[in-house]
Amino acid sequence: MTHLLEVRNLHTHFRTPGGGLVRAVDGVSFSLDRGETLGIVGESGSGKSVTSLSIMRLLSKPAGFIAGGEIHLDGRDLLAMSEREMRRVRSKEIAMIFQDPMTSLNPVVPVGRQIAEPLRVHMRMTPRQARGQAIELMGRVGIPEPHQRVDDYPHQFSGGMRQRVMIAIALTCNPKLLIADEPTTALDVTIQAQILELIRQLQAELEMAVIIITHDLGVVAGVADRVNVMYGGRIVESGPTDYIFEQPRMPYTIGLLRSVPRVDDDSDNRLVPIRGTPPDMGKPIVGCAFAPRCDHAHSRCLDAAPTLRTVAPDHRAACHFDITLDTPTTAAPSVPAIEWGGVSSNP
């Protein structure tokens, strides 16, 4: 069966003013089926948002460019399309909810006109038809009194309501794939739950596939069917959500889970932060990118980068060793203090 979306060995780079090269996405591959929800998690700078922008072909040029790989939607290679062809795909087949609705919405244009624009461009609606549909969409995403608020400006909406406007814009043309990039950032916990439930309901109603990009593991726990964990521009663990949360097999994923507070934990276990900082993607990385921060690193980790290997059915992890949640977190004394990409192995 053909997947709705297939990303194969994607490499996305950015040129720096000094003539350097930042390898923001370094060989990412994954697939997504119709109606499926995929969570992509990882720290800031791991390549999550750049992966989504690469799929949409919205990289800032000439600095950003796709250096290699393939992106297929319904069997069509998006990278082989002209810019004119790609404009027909955006909104109509792939839509995106961007991170910050305040900066993504035009502050001097009423929200109703911003929602109506894709309808006029892609659906060939008249201004009156598009306005009526915009009002209907505003009500559909839970904005009260849409007839009165259709002519309001973004600054007249709360953060949660602005995010609902962004969702309405994304859903104008009933896309096959919705990419939600940090859809709950800077929102109250109760509003976060409402936004996630809204996306879930609309997905079931429209039978669309969803990619949720976040640094918050709690966000994907209740909504994603599968999870890709990214670090250093690569996928380091991939599998069903239950496997990732109950049986993580990559030290970075284990570190993320141990640093998240749990309301169902009655013990006095303290949170264990991941020491160090993510690698500098503008410098060459030899071996495992997570080795400088890993409590299980051995000399082998410094020489060769691990590949994704199958550790359970439909569950893959990029680690040379068989690490589980029960493995002691004592650093191997045989590993020398190393430094690459601006990251030291010392705490």
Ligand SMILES: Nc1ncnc2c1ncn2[C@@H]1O[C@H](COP(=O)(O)OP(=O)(O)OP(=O)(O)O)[C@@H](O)[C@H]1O
Given for the second form:
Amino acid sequence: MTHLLEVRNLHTHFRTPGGGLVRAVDGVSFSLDRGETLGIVGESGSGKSVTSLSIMRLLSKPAGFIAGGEIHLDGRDLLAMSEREMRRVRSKEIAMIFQDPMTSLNPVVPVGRQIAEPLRVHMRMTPRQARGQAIELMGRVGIPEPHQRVDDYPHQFSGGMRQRVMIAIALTCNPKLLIADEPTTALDVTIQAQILELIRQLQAELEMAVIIITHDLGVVAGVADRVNVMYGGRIVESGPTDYIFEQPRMPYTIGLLRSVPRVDDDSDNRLVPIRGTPPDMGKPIVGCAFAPRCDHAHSRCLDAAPTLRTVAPDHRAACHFDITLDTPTTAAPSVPAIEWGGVSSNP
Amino acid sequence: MQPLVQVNDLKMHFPLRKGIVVQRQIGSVKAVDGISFDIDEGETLGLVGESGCGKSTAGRAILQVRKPTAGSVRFRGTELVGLGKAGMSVYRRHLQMIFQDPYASLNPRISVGEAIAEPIRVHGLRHGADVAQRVRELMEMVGLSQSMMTRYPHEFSGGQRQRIGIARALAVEPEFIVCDEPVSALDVSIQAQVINLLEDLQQRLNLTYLFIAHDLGAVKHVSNRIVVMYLGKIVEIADSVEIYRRPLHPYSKALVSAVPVPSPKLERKRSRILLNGDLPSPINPPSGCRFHTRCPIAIKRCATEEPPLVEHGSKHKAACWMI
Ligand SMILES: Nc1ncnc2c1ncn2[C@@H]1O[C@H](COP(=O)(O)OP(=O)(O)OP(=O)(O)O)[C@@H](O)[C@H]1O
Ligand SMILES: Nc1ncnc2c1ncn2[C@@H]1O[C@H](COP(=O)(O)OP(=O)(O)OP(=O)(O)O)[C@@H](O)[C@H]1O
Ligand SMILES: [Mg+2]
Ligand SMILES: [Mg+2]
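Same protein, the form predicted in complex with this ligand this time rather than the form predicted alone?
Time for the whole complex; same chain goes first.
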């Protein structure tokens, strides 16, 4: 069976006013199955949002454009579709929610009408039916007393409640895929826990696939089946969530996991930061984007970008070497590794 | 030993006005409504709680950025409330603040070297060529290369700007610093660098911190003790390990249980205490215990009588009728 979503070798670029080119997404490939949750993590500017905007074909024009690759939904190539067909996909198959619901909600329209609107237009409901359904959806996403709140305006809702409204709007079309871009970043942890629980419940009920974009490793650990780690516009590690957290194989992932202070850690140990700063995406990246910050970097890393190779079954990492959590940070890399399944030089 | 900072029943209420020509006060926002704690010299006290619960207001009220509505703040035993501008000027330099967004507090047309030199000159701490020497020293201290002195704020990354903000705060040789969300705006991979820097500087300069952040992992890591606030009040104070291991207040329990940990195995095993609803408005806070409207274990009494913050074991205080 085909995957629900398949992204192949996606390149998304932005032209800058100065005549430069930002390779925001630089050769990204991944797939997602029905009902699955994919977490995308990575730091600011690594290309997480641009990846999802590319899938939705909602890049800011004319600066942003897809320079190459394919995106298939249910076997259909989204990049080959007309704008009209794409609008249909956006209203019936893929829904998206953002970090700041205020930017996507219309401040002068009552929330009930904003939820009812797509139901009238795309589901051809009567205004009465749509209003009834909107109230029902509001209840379903956990907005208390939806009958009373249906005519309230967005500013009368708290941040967490607005995010629930966004989720209700997303659900109007019964999407196959929900893309949530930092849905809880602006919220308090207690409210974040509510929203993540809601997404989890709805997903189980509706058998939706979910892409959740976040910089919080804890959020990913709790909700995702699989994880893509992005750095410098590329996927640098990809695999089932347990592998990524228990046996990470890319020095950036390892560095991130080591640098995050955890509430379940009672020791007084000094944090182990990643040195340096993330790459400037406005400049072409030669070699491995992480090399300047990597404890294991080798001259080879500066010359050639490592490919995303299979390091264990269903687990891929972009590193020339076989680095694990146990590799001492001072150790120089020895023999370059080869594809898993082949004859490893470092068994 | 006398605590460095003593906060007693501190209140900060903001008037709520209506009308354009003639303004009437129609109520007040009880942003901070009677909080008390001590901070020892060299200690880091963490301050956590939901957005809008009054953390930043508390930090600013302690520093006398605005005169508190009521209560007392003592610094080395001296009462700061009511000192006035002139009286405060002696202490101003000992009490500093580091913000979430250092960019907002930096003038885009002033070079970084100048920005750091300014507070040194204003307070007359160095003169002539010694100013530049001190700026170089401070830049070195926060991990910025001296060659960056002549550059402008926009040329720096978020993490570097935060270092500039820290250098500016340190320029006046403070003893106490309120760090208000100092790493929230930074990239995940940069946060640890800045946290380590703050810890190193604390050791080196014997600084005392009030550390405000919504990242509970970071707060736990840097703090000796942690204060949990809810709607302008303190609900619990305890040692930082204790509060995560044995939270007593139902709000602290929910807060701790809600923090995700980067381990899928642990996440699968954890059970969360999900709170209902949102933080109520500080304009009309609930009667009795302010948390009773969302509390999973509230009883009748909680709606009418406010629980006091009382001792439950050594250095552990909580305000709840059900403990
Ligand atoms: N409209 C645009 N014009 C020019 N460059 C852009 C535009 N949108 C994004 N970029 C660039 O593309 C790169 C990737 O951006 P993206 O928004 O995908 O990052 P992200 O991983 O989502 O980061 P964050 O965590 O900050 O949301 C960045 O370097 C960004 O500056
Ligand atoms: N100058 C002011 N005038 C009126 N109300 C104010 C003022 N400053 C803060 N408030 C209100 O006081 C309450 C506490 O705000 P404060 O900024 O201290 O919260 P916080 O805990 O720091 O939140 P956050 O985590 O979002 O920074 C809020 O309801 C806020 O709207
Ligand atoms: Mg983004
Ligand atoms: Mg604040």
